[in-house]
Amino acid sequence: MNEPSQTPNPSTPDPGPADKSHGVLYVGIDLGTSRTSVCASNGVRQTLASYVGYPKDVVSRKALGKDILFGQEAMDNRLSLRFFRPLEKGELKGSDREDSPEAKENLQAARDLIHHTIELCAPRKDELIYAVIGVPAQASIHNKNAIIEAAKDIVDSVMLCSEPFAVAYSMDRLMDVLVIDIGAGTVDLCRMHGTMPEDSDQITLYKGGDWLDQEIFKEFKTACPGADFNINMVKTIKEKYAFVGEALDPVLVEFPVKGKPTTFDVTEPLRRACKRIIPPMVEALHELVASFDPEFQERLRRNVLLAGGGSQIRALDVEIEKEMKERLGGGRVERIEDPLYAGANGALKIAHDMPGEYWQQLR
């Protein structure tokens, strides 16, 4: 939650100035390395790629007709932009070097991204905005402070929660369950046992979707001699075809070779790369189960939730179960139904349920 490192405000949230006395808009934000999703108490649900771009010069400003672009629009026009993906490995880039130019630029991009995300919720001018923002399970103090700094001019009160905790909260699965949230920057694991999770209940791995993109890229370089492709093309292929286990059909892709489109069969290199994401997750899962009360370890093994964008890798749940049988003697993995919004929806439910002392007033 508004992590123990944050000093809670002992009073309930202030209703705000007179011109904002007609209510509160509660907002849950899953601020992801690759994608940001938001759910609001007025029923809005929106998602966008976590990209921000600013025109490079007067020509690009004229061509684009905007001072700032977000999401896929920024990605599609990135050659004309100062292009930012402000989060990396689940944290704001440069948050550990607060005075560096990189940190300042990424902080501004993150601020603009959060502001745009809030605008997507269409808040009324007379509403206070209380936001719960999901962060990696073991996010650093620097990163938490950087996210609060990015949000402070946009929302009235804020709290932070770990992303896998928000997923569990969205499903009301708060007892003896273990969540694996596979994002682009991190894989976050959290065990729930009916209380706020402590540091010992959570593990963050840095072998998420971005890491997997690099592994696939290396495999394709070997399997597709002479082909010309970039990491964004690899990511698109991963999101469409990624699988472990048995292939249903060959994965055929087209890359240019000296400018000529050429078809390659990447079924086996894609499978090999995707399987590498499993052992680190199962090792961390093993650690959380083995250090739990022995009377309740079986419950954890049989209640593993697979969440996040990476959970959509075909047959990943089945292959994790196979690995768990080898390492832990068995287990059951359940893929959640709404990986795009589960974290944001959980953050929104937390916003509704948490008492005032958990909120940090920003203005």
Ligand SMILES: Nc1ncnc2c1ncn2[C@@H]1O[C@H](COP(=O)(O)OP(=O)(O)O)[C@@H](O)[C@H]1O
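Let me have the form predicted together with this ligand next, following on from the form predicted alone.
We keep it simple here and write out only the one chain, dropping partners and molecules.
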């Protein structure tokens, strides 16, 4: 690695301690239940599953050759690991009951995950790191504190913002926007009117991607008698074929029946299950619109953003619009382009745009 060095620019004299003289690396992180993504001002873009694992014993430690595993690698080796999803249910698991050993381990896993995420950005030793972390809108003060503490070990200054806000900011939509973030554990609806959302601006539904997996699983159980499959297979099928509205092609999948691979047409059961995600969402939409300043309700209805992994369900935007037309008299829904990185990108933009003196004050 390079030694600390001066900038070649002669007009900026080297300030006091030389070790952080280089400049600032801005980092935006989207700390999600199932997925953590990061974008940095040096061009790094990374995403990983929010999993952390520690080898169970010396033997697995030796076999794996590592003390900590992250993301998919942790998932793949979970049998020989103490395995954590530290952000389960959109919150830092265990941060409410600090004293239990499980809580402590989970916090440590969260801390290690945040550290690892920053390290993925390959910061130089001689640059300051300023990070904005998007956290679930409904995260409690306690969760937020835990995240800040974890981040402070490794970054020079950190700010949290709500995740849906980061998404809206990434699209330059600051006024009268309604973000629907369809995650694994939750669907978070959040309306934005130019300032930080308050509790009354948010509704969290617990019928997200994981719930949808269960619904599809149940549908498949009746539709594919005798077939052998588990929830992970269902999830994979969902991520490939999930749709609402018109089916373009029949969805054919292969499951073993008594050990023999058998093809099933799951088009209808898949559609039926996927459709069930819509009504509670539109119900919540209705609630948020109806309680909004009447003057701006129309704008809000026409400014709905679909985000999160679940937004990739095919034709979901169109079907929500249809349902909105029936229940709310109309509306416009737009799917964000880059669901994997929208939150992290927005967080990075916020970090960029944030005045330097604010960063200073939080150091």
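These numbers were taken from a predicted model, which means no experiment stands behind them. Positions refer to the first chain, counted from 1.
**Student:** Supposing the chain moves as two rigid blocks between the two forms, can residue 112 and residue 253 be said to share a block?
**Tutor:** Same part, no.
**Student:** For the two-rigid-part motion between the two forms, write down the angle in ° by which the smaller part turns against the larger.
**Tutor:** Value: 11 degrees, smaller part relative to larger.
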